[in-house]
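Encoded as structure tokens, the following chain is the form predicted alone, with no partner shown.
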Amino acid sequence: MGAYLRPRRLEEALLALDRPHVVLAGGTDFYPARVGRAIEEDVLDIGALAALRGISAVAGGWRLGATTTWSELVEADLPPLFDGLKQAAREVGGRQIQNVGTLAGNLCNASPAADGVPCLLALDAEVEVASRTGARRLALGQFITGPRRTALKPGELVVALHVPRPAHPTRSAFLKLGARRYLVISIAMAAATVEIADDRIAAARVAVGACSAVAQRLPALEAALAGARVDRSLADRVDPAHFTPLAPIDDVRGSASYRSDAVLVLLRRLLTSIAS
């Protein structure tokens, strides 16, 4: 069996990463992947690092600690900007998973169907990573580089997510399609954040997950929504031509063509919800 470390200071954790470790946060992906076999890797358990937990308002926006759980996010007192992310949080597994699964764990697992990613893309979130030599921040769209792949370098650890404060009052929403209501991997999902000024959209950010190797923003749709009046006609602005960044596949959950049709419906419902 490999070594097990559970430091209480961030500096200790970063020192441990001088040699390879599997980082353990909530463990909701770690343990199921190792059922029936010995744990041979060296494990770094970051669950005791208080510096990585909690949500706080900071200059220019909000800081979401890496090991903040989905249940903690749902219960946090946050503005409507975060409504979509909270809706996604309620879809991450069951209550037991939400109580221990972490925001950064969902990102670092880098599944194409990770429920939190489209919402965080629509929030224009940045990922803060730290190492013994310093810290850096990068856009979420640059952090996840492919299925099960991220831009983390050896010795780096995700410590927080940063969400900027929008310039205008903002609404957000999330919708997910699965084979059943709960405890299901997405067939397709969509998230949107819209800033509103004078009853019109001042800025829009829309992202789709489970329909490409990584979740994708839809810049053409975002441009089509800019300046639109916030009413039920928003849904009519969605066009399949906006889906160029997507690359849905055929798998056991659905065909590529079904996913494309589903995304169209999800986005129209999503914008109708935001408009109402």
Given for the second form:
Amino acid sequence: MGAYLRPRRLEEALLALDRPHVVLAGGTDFYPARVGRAIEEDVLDIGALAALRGISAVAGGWRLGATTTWSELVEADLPPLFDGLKQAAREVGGRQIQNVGTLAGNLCNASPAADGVPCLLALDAEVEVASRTGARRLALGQFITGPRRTALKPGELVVALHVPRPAHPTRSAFLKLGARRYLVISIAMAAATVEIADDRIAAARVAVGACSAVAQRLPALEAALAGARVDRSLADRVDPAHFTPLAPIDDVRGSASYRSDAVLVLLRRLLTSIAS
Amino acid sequence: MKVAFTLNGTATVWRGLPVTRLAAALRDDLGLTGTKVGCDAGDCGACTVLLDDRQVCACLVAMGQVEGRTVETVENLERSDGGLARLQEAFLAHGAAQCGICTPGMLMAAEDLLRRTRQPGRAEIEEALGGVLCRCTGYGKIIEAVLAASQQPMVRLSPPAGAAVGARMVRVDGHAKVTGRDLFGADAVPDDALWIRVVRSPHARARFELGDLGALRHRLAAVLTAADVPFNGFGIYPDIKDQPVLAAGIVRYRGEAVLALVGDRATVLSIGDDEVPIRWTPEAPVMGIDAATAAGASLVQADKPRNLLLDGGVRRGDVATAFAGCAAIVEGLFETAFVEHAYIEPEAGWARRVGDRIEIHVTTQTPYMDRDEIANVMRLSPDSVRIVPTACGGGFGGKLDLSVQPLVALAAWRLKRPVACVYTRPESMAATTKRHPARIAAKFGCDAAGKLVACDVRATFDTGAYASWGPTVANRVPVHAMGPYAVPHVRTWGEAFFTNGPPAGAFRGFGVPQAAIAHEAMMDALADRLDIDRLEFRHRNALRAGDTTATGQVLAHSAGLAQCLDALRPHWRRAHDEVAAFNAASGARRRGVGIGCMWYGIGNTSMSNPSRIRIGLSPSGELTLYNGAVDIGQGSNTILTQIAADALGLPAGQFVLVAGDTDRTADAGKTSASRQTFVSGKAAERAGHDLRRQILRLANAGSDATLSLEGTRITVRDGAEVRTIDLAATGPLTAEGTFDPPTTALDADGQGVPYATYAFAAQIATVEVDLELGTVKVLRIVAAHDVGRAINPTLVEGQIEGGIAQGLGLALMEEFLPERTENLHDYLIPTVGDVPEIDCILIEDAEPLGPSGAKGVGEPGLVPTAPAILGAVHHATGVRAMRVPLLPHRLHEAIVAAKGKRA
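Mind sharing the form predicted in complex with the partner chain? What's above is the form predicted alone.
Now the complete complex, all chains and molecules, led by this one.
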């Protein structure tokens, strides 16, 4: 039988990671991967680490503790910047999953269809990682390196996410496409954050999920949106030429060509909703 | 590790491995089996409990995380005085629990909502229940119950003598289901039981050799192989025992059982497949109908030439000549996929040896077939086998075949210890039967007035690796494939081919839902061609009493399709108006309305399928219904009680039920083919009449006398005369009724009387299609069903609504792909947010043979739904679905292609 550690202090947890452990938080990816077999790995349960909990406004932005659950996020008092992420939070599984599943768990599981990732990319989120030898921060785009792969090194633990405060008033939104209403893995999804100054877009960040091995920002689209007036014409700025970072595949949920078409529709609708 | 927490208000200390799932600790260590496990992966929500006042899946919570926290389970809902909570009462009153396996999870999710929101609306309820899957109800009655739970409490209806039939009586087994006390296949395993883990084939087709099992045998109580099975073949038909209990050197589908590891539970779970010495030699599998029927295709079963299981058809009139004279002819080729039953309770059961008998407690739809099959496999006499059905957490045809039964029986017999086996969700999905994929080539023609003249339908089925119920599908479909219409010239053909897919077996409708997709698309196409309203076209052609079917059977009574269509007509017109108004302001979304019709023969096709029901009245005055018909959630325990009660003339509430146990009941056949109300119901009616006659005779009373039972005394009031019978003095009374629906064999042209009666139905679907994304939202279904007589309207509606949910899944999302969709997040079934509001209209065109005129409704609910939805999609988009499920990418592709054609 493996060890099961549930430390209360971060230092203890980092000390434990001197040896490999499977990290357990909400359990929503841990247990489904272990159906019908004995669980014999060494487990580090980070659920009791107070340092990893909670959402707080800090200088320059917000700190989202690694084990913040989707429900806690939805219930938190946050500015419209987080509307898109809150919409995504309500699309992660059912309420049962949202009540225990964590933000950092969604990143560390690194599914191409992780519902939280496009929004966090569009929020320019950074991932704070700690180890016994110190801490570092990575842009989310650098943190997830491939399907089911992250930049976490042995001994490292995700401690928090950091969302910078935008320079201007901001709107954000999220859209998910699935083959049923609840409990569904995305066929495609899109998230956008736009900063608005003088009725024009001062900065835009747009990301698409489930259409590439890792969710991707669309820099060309973001550039095309910059300076645009915030009205119904925003949607017209989306062009398939912006989709070069994407590489959709055929799978049980949809075909590659369908995903490409769907992304165009999702992005247009997303921008229309942001403009209205 | 020690975990201290508050469980249902009580300080509790649990000891064990902290990584243990909360669900397992509750069930296995703390005795709270009200929390059910459907997937162990957070996909189904059956294990929903409250953790610190919030709903969570108990299968995703580590016991190590529970320290110091508060856990509440379904067992905590009852009031302190032992009465039911308002929510539980509402579930009972509204028929929100069918099989009951999702009920505890639904109740806890709803409790979570009701604690936060005193009077939630439908949208809030859907959000709160979105994480719990139900495969039985279609969710509508669950939503009604949660809405009602915040209203005044319901008064539970207990019909008086003579008034049970037709009453919305609460199900007799409902209390156990809403309290979590009902015991399913995995809920009452003896503490000293050994456990089985089955090692299964990872290949669709392979040869294999077993290595040295000595090391494994040392760690385990036993390792069972094919050599341990006395007769290593089972199957539904007496002459087709083609599926091995454990494969012998060759596997024919992914998921086929190869070995059974028997030992203590922790040990069997700790042994990985890689520790089991099996040398595989994979071979190229035969996948799909084309591969199976290709010239020179390799054989799936060496003794089945052409990979053909069976074929046959119906011929009437002169099809070729008739087509030549048709004013309009339409044709289409339709394809369907493997569909998984996805009952929320995976296969589970346990066995023990009692002297020279074997006793099997198992979730099943068919205890008597199980008994005989186990006797055959074990080379025992049927008398030596006892099947005790547990509560069945959904069946839909999937629990008509053996699963755990032979394995636990063989192991318990040999080891003389109780042995249990509970399938995991992926195992349940990989190993057990599916709905047959079908390819249906249909051609229909009509005259200028829109009267059908001829049809030619060829239905080809992929029956998978083993026969299972393949012959039943291939026989039933040709009888039904012309649809519920009078067609003078008919040729239909059904054929089933073996492949290396999973065995395709029985699934609600036995192939008829697939065929209905074809014939209903043809009706739409003909109606459109002649510019006749689609409903009116069907009305014009509907089979009516007095008509002759394609098998030459004259429908003497109870053919209520035209009445169904009459009842739907105002809804149909209103739906058209609403859709037109919506589309006038058209954007990316367009609405459409569609209609589907069906007929369905009740009971076996041209085969005897008798039921025998007994009623006992003991000297102590206990009135017992001995009912061998298994209630898998559809409500036969209640229906049969209602029928028997009115036949006898005592209140239904006075009956005690003994159900399913093959030692204590008589054979009432399998729960399939929509037969229990009609066949076992008739037997129950006759048993009730028999007991009534005996009592009247003892009292020397006339047939109009009324009865009452108090204690050991029966009071018989015959006009002014009152007589009393003291049961303590007369001794026990036993009564019996049997019924076998009158049918005849079909001849070489399929002519004869395949069924004693038929159900008829028509449904309307309104959908909204997102033209840009290809998604379909079903907005409303109106379902009109001729059920003969609704013995219990709530239960009848429950069958229709649940069938509709499965029909919606068939049309839009369900497709089983071996290896790729062996879980409930890649294999999608409808959630509470996918099933629309459903209006049920019950047409009662009495069937004289049936109990109080009743027929069956178990399968008919599903059959017209997919055609209605697909017709609505066509109405909205102009796209006719030729392949289901109509996943968003498929519809999108078809919309784009149609646009291209128009451009």
